[in-house]
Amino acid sequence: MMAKAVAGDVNPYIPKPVTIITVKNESLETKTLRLKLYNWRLSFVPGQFVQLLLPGVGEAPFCIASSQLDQKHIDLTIIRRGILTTSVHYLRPGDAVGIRGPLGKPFPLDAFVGKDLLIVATGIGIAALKSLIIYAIENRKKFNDVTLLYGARFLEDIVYRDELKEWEKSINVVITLSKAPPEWRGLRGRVTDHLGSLRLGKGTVAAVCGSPAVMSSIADALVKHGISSGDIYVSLERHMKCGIGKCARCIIPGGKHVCIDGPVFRVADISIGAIGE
């Protein structure tokens, strides 16, 4: 069942006011943003979004990127790439903003309890699903084996390199560059060239976020690999605007709205081509 705020949420256009009380670098263009809630809560499953809304700028769709134990903050990693996330890079803790949500379908948890879990990320992908890894190191007891295969381009591309410390402690993490400089000791290349050195198959159910193409190409690899596209899920961020299916930007092969029909899809109930839209 999808969580919902709470505290007379009943509005969807309306945004709540929230503060920024931190901003973490994560890369030279990644910034995690910690919002503070005031008198209400955000009750929230992981793959849910909130619409950041930015006074005199505009609002855009941002994955949750937090526990959802922690009801009085959330956590927004966001990269700059356009007017909006350049606005967001120059903000302080102190200054206010205001979100509408939780919005979108998550992650069916109950249908990953007692499985093998393994996330994919790739580049900012990492920040949709980092709620989820999140739940599994929280959770840790509800599955089998938890693995994050982590790929980004460049050394000064990955986010969240102190998390990625503390997670090795409850989960394997795996991490490869495909431009590695020469002093890098990890793998290197694209994920899917490290998929057939995991234990997948039966058993196994995977999430998975990053550009289009890339969630393209690993979730054809993961079938060939012999996980079933009914165990596979994407989180197709990237594609919304509104954020309530009224502008009709986020419609994606098939008639679905990414953001009240998805974020989160399961690959068998859309196309791969879909996904690579």
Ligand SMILES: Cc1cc2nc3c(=O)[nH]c(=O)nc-3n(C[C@H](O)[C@H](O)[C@H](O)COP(=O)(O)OP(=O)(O)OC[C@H]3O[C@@H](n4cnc5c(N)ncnc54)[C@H](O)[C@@H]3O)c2cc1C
The other form holds:
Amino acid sequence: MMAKAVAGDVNPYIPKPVTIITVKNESLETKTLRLKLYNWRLSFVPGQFVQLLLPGVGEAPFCIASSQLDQKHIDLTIIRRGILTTSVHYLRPGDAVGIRGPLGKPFPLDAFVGKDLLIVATGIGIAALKSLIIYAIENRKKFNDVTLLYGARFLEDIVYRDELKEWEKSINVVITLSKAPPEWRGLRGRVTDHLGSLRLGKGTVAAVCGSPAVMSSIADALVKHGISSGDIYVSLERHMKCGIGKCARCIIPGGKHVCIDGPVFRVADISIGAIGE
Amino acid sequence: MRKALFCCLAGETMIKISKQELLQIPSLLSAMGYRVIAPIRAGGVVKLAPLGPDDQPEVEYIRIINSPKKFLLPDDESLFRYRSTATITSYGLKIRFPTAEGPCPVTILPEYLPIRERLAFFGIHQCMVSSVRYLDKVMMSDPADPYYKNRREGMFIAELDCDEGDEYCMCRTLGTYKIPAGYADIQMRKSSSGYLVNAASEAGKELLSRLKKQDAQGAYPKPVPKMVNDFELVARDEQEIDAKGAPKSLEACTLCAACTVTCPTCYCMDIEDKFSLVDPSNVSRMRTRMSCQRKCYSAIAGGTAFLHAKEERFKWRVKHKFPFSINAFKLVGCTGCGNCVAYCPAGVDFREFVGRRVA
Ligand SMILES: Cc1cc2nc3c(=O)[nH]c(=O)nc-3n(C[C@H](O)[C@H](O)[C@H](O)COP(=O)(O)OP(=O)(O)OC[C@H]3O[C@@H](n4cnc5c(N)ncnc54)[C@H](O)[C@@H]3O)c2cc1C
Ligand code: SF4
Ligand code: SF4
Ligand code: FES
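Pass me the form predicted together with the ligand as well; I've looked at the form predicted on its own already.
What follows is the entire complex, opening with the chain shown before.
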């Protein structure tokens, strides 16, 4: 017999059940799951993440990639990389999984108001910034210029194709491919190759997410282009288990925990060395 | 009558007892409802273990190979179990439900029973008491770890003063031989004729009232323990640690993780799901010990890892004990117990790295 859950609400390790209502193929490797919450609402701020539990497989952290206005559903965009993320790719509508969250510190949105917002994403890093992009569009008047600079390797890797077309109507969307096919008419090369053509300066704040090595070179380049390290925010990835500062897995140089002090960090508050490998 | 008893209790915080009486304290603690954990000599080492009715606690020792963390944060602990209608598929466990509107059809029904036993540590030295203080900082900070908190609440510490360390100790340098306020219910120390026992909490006073004793006069002595090797800290911030070359002994390090396993304050954990093929719908969420000396500690998807060479991992351990803990918890994470030095098969000595020999 199953014992009754005791103190379930105060135990931060216990996930809440959710079901998958849609699975969207974004690219060969990437899918977006839409999760439905039952009898509870999840209010989050862009930048926060959840721990997704696949029963019997385990937990992994994923950023919430949907609008904060919808508190009954959340989207997670997940790239296939290892055991859990491959299992994710077998999920179908109706499957039940668990989530814990929202976890972590979000983007300090108030500090962005009235500024030019530059969002730099490479690869799957765009998933961590999608809720911020949506927020900027839903609150377009709060910001000056809003630019999304999105870098991918191959044309096939580009995710959020439908959304990108929609976003173009209200913000600048710049896409660059480092391994572009001959027929590609957009920009080529890495995101750092194109920072020079953007209008950057004192009034700009930047939000960056990509692989650790790429993020530290972007942060470096942004500083060289005159953005102060106090205005650059990165969303870091580390190995995470507990998500609440108890397992010591996500510590970065300096001693901060990515799960509770981040994943969003102001570059001025950490060393650029803490971003990369 | 009541009042008189209270006065009498409040007055007698320090008593003198014989060794025989000291050895009765564990059974008194059991009678008070505690599960008593005490040092036991077995297989050539002294280690903390639950004290059985026939076990004799060891009170003449310097070093224990394990620490209170073994009981406060046990290895291989089931955080909860959950059950769902499940079948095994190619990717492991699969639960399928029709997408129905209305109440959630899913039953992740966690089974989680609060830990009811109260622990009493008998005869642990000052460094081990200091380790509990550090674990408290980490585990009780918001949000508190419910499992740790449950065990910690109502716990009893019967500390036994250590006056002289072995060649691996460093508590003098770190000041961790001092018992932080509120961290020992009773303090015990060997004296010329038997043992002095000092009660510092209500539970401690209650225990003393159950002992046949003689009142002792004067203040409870607080000497600085004698060290075989004495050190002064020279490198405790991150830049200083990064700038130093690795200790020579690190060449022989095999990354066995004995340092972090025997360390009373290393709290790294893995959290994983385990289930049996016989009953796959019955899943346990297990928490097991991890170590920064292993590659999987820092590896993330895509082959990226943040700590590669053993020098980086050694320095990471030292940084977590000193600058990281000072920044995050305002408390040094090393209690100077010396276990990581004493039990290292390669003879790696972090004291030579962070410190300078003064004697
Ligand atoms: C705050 C945060 C937000 C993230 N957001 C997203 C997102 O929106 N979309 C997305 O696709 N990915 C995201 N990730 C990365 C994602 O969590 C990892 O890809 C995933 O954990 C890999 O799990 P796996 O079981 O498939 O890999 P495994 O089979 O376990 O192993 C593959 C590799 O991943 C490492 N790994 C395993 N578990 C974790 C873990 N819990 N954290 C980090 N690395 C781990 C392993 O050490 C190994 O090197 C995020 C990570 C963090 C820390
Ligand atoms: S680092 Fe070494 S000396 Fe310090 S508490 Fe851990 S085992 Fe003891
Ligand atoms: S990171 Fe290393 S030093 Fe820190 S608690 Fe974990 S094993 Fe110990
Ligand atoms: S994920 Fe456990 S401490 Fe951050």
